[in-house]
Every structure is written in structure tokens, then in C-alpha cells.
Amino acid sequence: MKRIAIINDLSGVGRSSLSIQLPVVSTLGVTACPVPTAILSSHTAFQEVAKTNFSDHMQAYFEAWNRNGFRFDGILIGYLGDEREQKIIEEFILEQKKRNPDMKVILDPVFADHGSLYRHMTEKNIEAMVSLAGLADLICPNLTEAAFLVDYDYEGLKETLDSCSLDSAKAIVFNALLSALHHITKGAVVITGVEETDSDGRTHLLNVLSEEDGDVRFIRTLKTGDNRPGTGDLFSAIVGAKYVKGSDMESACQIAADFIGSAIRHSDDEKVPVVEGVQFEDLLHRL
């Protein structure tokens, strides 16, 4: 069976990072092996969360797992605790390189959304995501992230996406992004959960895949419901878990997607409270 590290922080209430990743690439028949970066009482779009880091012990645990002769086929990167995880994170990279030329390094740079970072972060988190990227085989950030990344006006870049009536002229202002980010990443780009309005008023999610520069996929499903904590998380797990298995991107997208508007609309139905995510356990035998 393969086998993923999957380095992100835990939760203790509201469905997200390893609270969602576990369970679900447990399912899709990936063994799952969590690295804490950081333990909250809640994600953080509670109001209060108490949060600890855990940089200082990072370093051992990776240095006990390399001494076990451990090998990982995969390694799903999300949200970091402070920026000093990275430099650690970097060298257990190479050191699974070396045991295994084939793993696959999926990073889901947690850091913002619409327009903003996330609470805690700061300019220092950025640098350590575009790190990071460089080592990736995959990288999924969000329309915001994405900008932030190569250093792009964000407003600017939704207000010109907003223009655009046809894909074709959408497909020449995402190349102009993703060309940016295959300046810093060697591996696959995409650009997760886009919001579009067609003519007909109705709300569509975009993601865009690009696994070289010059290309440019989208792949869209129709939005449902209100936007939820933990989605990413579960995108990236799903993509990640399925890209380790051999899965061509374009179709581990699409699954994805179409997972992820189940789940929102299931938790829309059981009027489970927005900021608590999406309940997906009731839905895991789909995947």
C-alpha cells in the first residue's frame, strides 16, 4: 500500500487540515501518516483558538522516522505552524528523494483567501510557501494565494477575471498566472475554487490545471451552498491521494470537485453550521 506524510496542523473542533485528510486518504486506500505542525483548539475561523506550535519538535520526528528507515511515496504539505518549519520540512524532502526518486510532493500553500492572509500569517509564510514550491510536484492555491505567490495584484487580477465573458479570454489572463508559477515550481499548478457567474446568473467553481507551461484546463462544477472551512483541505487530500496512486490529474480534479459540492450540499441539508465545515464522514464510501 502506499504510503503519504501528510504535514498540516490539528484542529480540535471544526472539519479541517489533518481532521479531514486522514479519514479521507485512509479511504482512498493510501496509508496516512500525520505530521502536526501546530495544534489548535479550533480552526481559525473561531472566534478564540488557542494555538501551539510544533516547530521545536519537528526536527526529531523526522529524524526518529529516517532512523526507522521509513518511506513515504507521497508528501501532502498544508498549512505551517510559523515559517521556521520550513527549512526542516525542506531537508526531510530531500532525504525521501534520495530513499525514493519517485515520491510525489503535493503543497497546498495555506497562507490567505479572498484577498487577505489568514490570522498569523505574514510575509515570512509567503516566502516559505514559494520555497517550498520549489520541491513540489504539485502545488493547489487558491485564486488569492496564487497571487500572492508571484506577486500579483490580487484585485486587479479577480476584477479583469470578472470581465472576461469567454474562455478564451479567461484562458490568456490565467497563462500569464500560471506561467508565474511555473517560474517558482517545477511541478503541476492548480488554481482551486475560482468563483464565475454565467450569463445565466448561476455560480460556477473553477479550477484550473496547468501541468506545463503554456497549458491551460479547467474543470468546473456548479456551486452549491455557502462557502465552508476545510474544502482546500479536502481537495487537496483527494488529488494528492490519488495522484500518489497514478491517477491522471485532469480526472483526480474532477472527482474532487464533484466530491467536495456533494459534501456542501449534504451539510447544507443537516444544516450543519457554516464555520463548521463540511460533514463528509456520511459521504466517504463515494469516493
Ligand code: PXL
Contents of the next structure:
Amino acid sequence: MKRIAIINDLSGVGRSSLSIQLPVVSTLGVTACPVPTAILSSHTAFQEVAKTNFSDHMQAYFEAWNRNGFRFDGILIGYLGDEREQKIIEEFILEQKKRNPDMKVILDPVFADHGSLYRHMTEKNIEAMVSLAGLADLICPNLTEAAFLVDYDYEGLKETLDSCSLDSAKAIVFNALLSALHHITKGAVVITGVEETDSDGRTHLLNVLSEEDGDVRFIRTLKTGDNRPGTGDLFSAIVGAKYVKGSDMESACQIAADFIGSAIRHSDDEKVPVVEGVQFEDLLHRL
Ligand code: PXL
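Go ahead and give the structure of the form predicted in complex with the named molecule, now that the form predicted on its own is out.
The complete assembly is shown below, putting the previous chain first.
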């Protein structure tokens, strides 16, 4: 069975990061090995949060893994406790690449959404993510993170995209952004969960896939429901597990997008408070 190290925070309440990626990756038939970057009482959209970083312990954790001879087929990276973790993770990646040159690195640079940085995030976290992107085979930022990573003005970008009704016009705008992102990574890029409204007033979530500079493909799913935390974590877990198992990128993205669309609808039907994320537990069997 394939094995992925999942480097992400452990948040007690709110369905984000490790709490949802572990069951999703396991359901997809891949062994999930957690590396907590921080332990939080809940994700940071709740008012009261107690946070403890794992940065001081991460090196010993990886060294013990390496000394045991553990070898991974993939490394999935999400939220960092602080920027010091970047170097430690990079050393782990380089060591594991020596052991398995086919190992895939999937980076979901979790630090912002809807135009703003998450609480506790600084410029240094962004620099850490840019550095990690240099070692990734796939990065999956949302639109805000994509803009921050390459120093684009998010509001201007969003406005331009909203004014494009044709896919051909959108593709030109995305191509410029993707080209900048391809300068910071040699890997593929998926910009996730970009909201758009069609001429009938329906909202779609658009995922923009680019495996190399100049390539741009749109993957859509109908969105009927609220914006909920944790959808990016679900996306990277599904695409990461499928990618490591050898699936092509486009169908992995489509499966992830469809799953997230139905999980959002289901959460609304079940009247789950938005801050508690998506109720995915009783849908796992669909993966
Ligand atoms: O789902 C993204 C995420 C991950 N980890 C933490 C968060 C968030 C989003 O708010 O706060 C701690």
C-alpha cells in the first residue's frame, strides 16, 4: 500500500487539516502518517483559540522516522505552525527523495482566503511557502494564496476575473498568474475553489489546472451553499492521495471538486454551522 506523510496542524474542532485529511486519505486506500505542525483547540475562524507549535519537536520526529528507515510515496504539506518548520521539512523532503526518487510532494500553502491572511500568519509564512513550492510536484493554492505567493493584487485580480464572461478571456488572465506561479515551482499548479457566477445567476466553484506553463484547464462544480472552512484541505487530501496512486491530475481534480460540492450541499441540508466546516463523515463511502 502507498504511504503519505501528512504535515499539517491538528485542530480539535471545526473539521480542518489533519482531522479531515487522515480519514479521507485512509478511505482512498493510502496509509496516512501524520506530522502535526501545531496543535490548536480549533481552527482559527473560531473566536477563542489555544495554539501550541510543534516546531521545536519536528526535527527529532523526522530524524527518528529516517533512522527507522521509513520511506514514503508522498508528502502532503498544509498549515505550518511557524516559518522555522520550512527548513526542517525541506531537509526531510530531500532525504526522502534520495530514498524514493518517485516520491511526490504536494503543497497546499495554507495561509489565507477571501483576500486576507489567516490569524497568526505573517509575511514570513508566505516566504516559507514560496521556498517549499520550489520542491513541490503539485501546489494547490486558493486564489488569495496564489496572488500572495507571486505578489499580485488580489482585489484587482478578482475584479478582472469577475468582468470576464468567456472562458477564453478568463484563460488569458489565469495564464499570466499561472506563468508567475510556474516560476516558483517546477510542479503542476491547481488554483482551487474560485467562485464564479454564470449568466443564469448560478454559482460555480472553478478549479484551474496547469501542468506546465501555457497549459490551462478549467474544472467546475456547481456550488449551492455557503463558503465553509476545510474545503481546501479536502481538495489537497483527495488529489494528493489519487496522484500518489497514479491517477491523472484532471480526473483527480474533478473527483475532489464533485465531492466537495456535494459535501457543501449536504452540510447545508443538515444545517451544520458554517464555522464547523463540511459534514463529510457520512459521505466518505462515495470516494
Ligand atoms: O482549513 C484551513 C485551515 C487549516 N488550519 C488552520 C486554520 C485553517 C483555516 O482557517 O485556521 C489552523
